[in-house]
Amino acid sequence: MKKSSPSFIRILGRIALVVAIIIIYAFGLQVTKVDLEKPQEAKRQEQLTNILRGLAHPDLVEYEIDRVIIDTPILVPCDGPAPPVAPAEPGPVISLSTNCAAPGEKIIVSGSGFEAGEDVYIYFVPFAQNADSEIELKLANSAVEVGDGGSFAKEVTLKRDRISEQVQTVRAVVNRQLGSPAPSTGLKETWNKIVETVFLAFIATTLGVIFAVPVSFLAARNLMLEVTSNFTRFMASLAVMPVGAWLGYSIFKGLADYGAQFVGAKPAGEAFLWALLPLVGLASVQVTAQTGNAALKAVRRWLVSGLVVAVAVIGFSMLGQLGRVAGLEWKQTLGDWSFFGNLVLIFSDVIVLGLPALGAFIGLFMLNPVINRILEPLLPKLSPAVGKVLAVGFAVLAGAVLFGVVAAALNWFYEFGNLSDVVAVPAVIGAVAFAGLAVAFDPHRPIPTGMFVYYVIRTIMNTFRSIEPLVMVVAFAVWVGIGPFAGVMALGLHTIVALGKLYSEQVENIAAGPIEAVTATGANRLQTIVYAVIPQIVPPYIAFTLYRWDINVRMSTIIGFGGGGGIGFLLSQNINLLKYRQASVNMIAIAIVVASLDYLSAKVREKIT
């Protein structure tokens, strides 16, 4: 008896498990509303048949159509003598079992003189004052096939709500094909949209790669793990980076606006020369700046570098404005080659719009090394008390700036109220909180700065990677309009975070030996990345890029349903309009392109890996 008890308990456990699974599936079937009765309904089966038949007959070619129309009169309702029927002429004719009938009455439509096998469509044409306002109402749900003798007979039911004292018409229509087959309109539209889809994915992939490569280095644990800084320098960096971004943006924006005004006040050629001539003078100044003592040379170097940057920003702004003018003109005058004008216009817009963003990026990282270069030799010389005061001061600034920036961002989303009032309280809270940290921590305590950046970048990538491009494209379609541009932006953003993750994981898996060897030579971090990391990651980066292009082509089909342009947008239109033959062409094109790119990318990956 003792040996049988465990067996009995196991049996009960298995029975309970089976019962639990049954209950789970029963609840799941109810939640998902599975109903096997609906597929058996005749109407649904007929609709499914029409869809499958339409998909099985893609609209690839079309003929020039000769629409042959044969009319015969009818009086509905029959309140008088039957209307006279015109004498038969050579060619196809139709006749009715009665030319005077009541609404809803069944009559027989007969035809003769047709070609065997062709389809005849039968319509009722109500009386209309103007021939241009005629409408055709189907009397038969499907075409009538002509028999071998060139005749047919079809019983139809007249419309109950189409009555008139005037003579109305029963019409037979035959669509006869003329000439040789030609590519259909649907096929031409599909070709245009599939080309749009391929380049949509291509542009999104290339833009994604440009931003994903630098992001991948910041999101690689092995590269960021050893990046450390002491507490004081870390707080100083947090305090000056947002300020530097704001200063960089403001300075570059002001210089770019000045360059734009300068172009507007001068002829194009003169403005171009004015943009280039100062650079020649600055080159000679840079050469003479190499004389003097070390401090003087450093000051000169900073001044000349700042002047060169300022003139370069003004010059690029001027060239961007000139490019916009030239691009617009070339778009209108180059005809079939107008896309070159569009290219110049887009690159010019990128320059004009990108200069302030470039300034913010430079400012974000330029003040940090400056403040570190000042603090690095200064901190060891300070007394503990002074060092603590300096750490508290930078911590207060860092807390106020960071909490204020976060509050301003939240206020932009949720519109709490006046910006200065919303930012003030969080800034004070941040200053107090960070001051407490500064009091508790040793000013020389090492802080894992690299891991801080690593987790920030990883969090941002994980957040955006969790949002599907179909959701992103809805927002971008509202911003830039429905079309492929919205698709490029949605796929490009998703490509940045997706490739950033793949690239960074590849960096984390590289061999450590080359890094140690290059580091042992005294190379700095940038040199280590260039000579020890990049040679190991180029082949997998290329492979991941090609694979991502393949994915983007398939994704572009889906985002088209959300307004992202490309073949997906056309496919959604055809499905919504019940044009299943045209939708079949779209799906065939998608399958061919996806299979071709998959094969091509697989071959290229084989060669480089």
Second form
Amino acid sequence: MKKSSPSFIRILGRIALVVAIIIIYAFGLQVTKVDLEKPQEAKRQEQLTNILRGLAHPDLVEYEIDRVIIDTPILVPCDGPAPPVAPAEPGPVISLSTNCAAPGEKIIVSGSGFEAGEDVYIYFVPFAQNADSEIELKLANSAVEVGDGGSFAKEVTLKRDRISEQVQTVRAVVNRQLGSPAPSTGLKETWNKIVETVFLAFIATTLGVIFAVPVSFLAARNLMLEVTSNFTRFMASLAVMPVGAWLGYSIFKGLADYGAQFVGAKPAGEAFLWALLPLVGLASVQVTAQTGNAALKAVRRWLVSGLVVAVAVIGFSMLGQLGRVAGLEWKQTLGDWSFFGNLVLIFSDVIVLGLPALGAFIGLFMLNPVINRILEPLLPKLSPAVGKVLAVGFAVLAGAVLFGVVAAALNWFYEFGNLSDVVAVPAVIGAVAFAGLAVAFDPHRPIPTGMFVYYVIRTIMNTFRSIEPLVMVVAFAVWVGIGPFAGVMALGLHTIVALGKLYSEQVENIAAGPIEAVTATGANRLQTIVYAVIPQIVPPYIAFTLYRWDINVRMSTIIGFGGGGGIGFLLSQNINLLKYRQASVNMIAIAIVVASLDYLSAKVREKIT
Amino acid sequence: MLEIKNITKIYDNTVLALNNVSFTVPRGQFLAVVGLSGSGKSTLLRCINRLIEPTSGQIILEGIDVTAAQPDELRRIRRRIGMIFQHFNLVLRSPVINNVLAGRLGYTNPAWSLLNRFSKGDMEMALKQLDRVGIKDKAHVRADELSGGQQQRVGIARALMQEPSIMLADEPVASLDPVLAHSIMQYLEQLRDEGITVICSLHFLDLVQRYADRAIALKDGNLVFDGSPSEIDDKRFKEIYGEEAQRIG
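For the form predicted together with the partner chain instead of the form predicted on its own, what are the coordinates?
Following is the full complex, with the preceding chain placed first.
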């Protein structure tokens, strides 16, 4: 009894397992609506046949069509004498069983002198005042195939509502192909869209690589692990970075606007003079401050650097504005070369839009090292009490700024209310909370700043990577309109996060020895990356770029389904319009492009690794 | 003069790698560091240029406190400390000349060096150092095309580009055959003769006794011997390497 009870329980358990599996599959089949009855319905099978036959007949070539029209008169209703039939000419002719019939009467249309096997369409042409208002009404639903002898006979039913005292017409039409085959419209469209598709993938990949490379360093554990800081400096950085970004943005924006006002509004000569002014200032600073102590030299260096940056920003802003004007002009006037104008316009827009962003970026990362440079030697020298006060001070700032920024971001999404009201409370809470942290922690407590950045970037990348480009493109299509540009943006964004991850894993896989050796020579971090990291990662980076380009080409063929332009857009249109023969051409083109790029990139990757 | 004062290194709050190690190396001495694998030799060498951050203690190089140096100052100190490695640590995909020039990075303007531009003087110096270690003809060959002995010579040339006053060598010949080992050791001997302090961790006692002026021994992170290499007799050997150890080479 004791022995049988565990085995009994085991059997019960197995039965329960089987029942559970049956239930899971039953539910699964229910929700996925698996139905083997449907595919057997005759109507659906017929539709499928149509689609498959359409796909099997890609619309690759077309001929010039000669539309041969053969008319014969008929009087409907038969209220008078039958109209005279013109004497037969050489070539195809048709004759009716009667040239005078009642509405709705069945008549036989017979033809002779046609070519065996060709299709004849039979129409009724009601009386019309002139040839332009003529319409053709189908008398037979499908074309009549001409028999071996070049003749046919088809019984048709005349229209009941097309009555007239005048003579009307029965018409036979044959479409004859003339000359040699030419690429069909569908094929030409496909070619255009395939070019668009390949370049869409190309631009998206390029964009992705430009941003993914720097991001990949920030997401590489082995590089970031060594970046550490202490509590006070970390708090200072947190407090200073948003401020720096804002400052950088404002300064660059102000300078750019200052430069921009000269273009178009004022004469070029005056603008040039204005632009020279900072240069003069620069020169005078250089000349007057040749001597002096270290502090003075440092001040001079900062002043000169600041002036150089300011002049550069103003100059680039003017250049950008000029480029916009010129680009817009050339786009209109250059004809075949208008793409060059477009290029100038795009680059100018990148400059104009990029300057404030660059300022924000520089501010974000410049103010931080400046603060660190001051704090780093200072902190160990401070008495514990002063150090603590400093730590608390920075923590209060950091807490306020961090919570304020987060609150402002949430407010943008959820529109709680007036920005300043919404931000105030979280800022105070943040300040208090961080002050608490500062009191609790030793100001010298090491903080793994690098890992902090690493996790933030990894989280962002993983989040965006899980959104398919086909979904992203919907948002971009709303923003920039349906078309390849939306596709470029969606694919580009996905490429940044996907490549960023792949790249960073390559950085994590490199040999640590050379990094150690170059660090030991006294090189700074950036130099170490350039001399010990980059030479090691170039081949894998190229390999992964090609791999991604491969994926992007494949993705770009369907991104059009979400509104992203390219061949996918054409394909989805053709499918929706039931133009399966054209869709077939699209699919063939996709297959060729994907397969050939697959092969190509595999070959290149083989070569470099 | 290099002063090591009470250096302790504890990894991850648990593993004691160095326990209160102190010693002083006068300028121009060839100091051998011996001990079993895992006894703390590599950790000790890397603490000197702070590739590994010591947990406590002080390192003073020519009067400058290395352990207290801020990053900028640390980089300036590192320029004066050359280092060669057991596995050479070359960037294998880069040409030899680039590997050698990397030794100069601490001296070059960061902006130029990022663009891979070195001064003419640096280029000449790199070729001179390669000439010195006998592989000038390999300057533009990729580093992974060289043999092990040649790679270690590149390592030496790279360290010499720093114009070091002290050379750290972490088992520089452990990956090389005995003939090559002697040629590499002879280069280190030459450096000592030029007045550069050499601190070299070694496995083979005959190399220690042939090249070193003085030897220190580590066992489980403790300094267990400090004296002339010739003092390491069988009894001392067993103290350092354990009872079961047999002398080889």
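Positions refer to the first chain, counted from 1. For clarity, a rigid core is taken as the largest C-alpha set superposing within 1.5 Å between two forms. This one's a predicted model, so the numbers in the text were calculated from it and none came from an experiment.
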- Message: For residue 501, does the CA position differ by 2 Å or more between the two forms when the superposition is done on the rigid core?
- Response: no
- Task: State yes or no: after fitting on the rigid core, is the Cα displacement of residue 383 between the two forms at least 2 Å?
- Result: no
- Message: Is the shift of residue 168 between the two forms large enough to count as movement, that is, does its C-alpha move by 2 Å or more after the core is superposed?
- Response: yes
- Once the two forms are fitted on their core, CA shift of residue 17 between the two forms in Å: 3.9
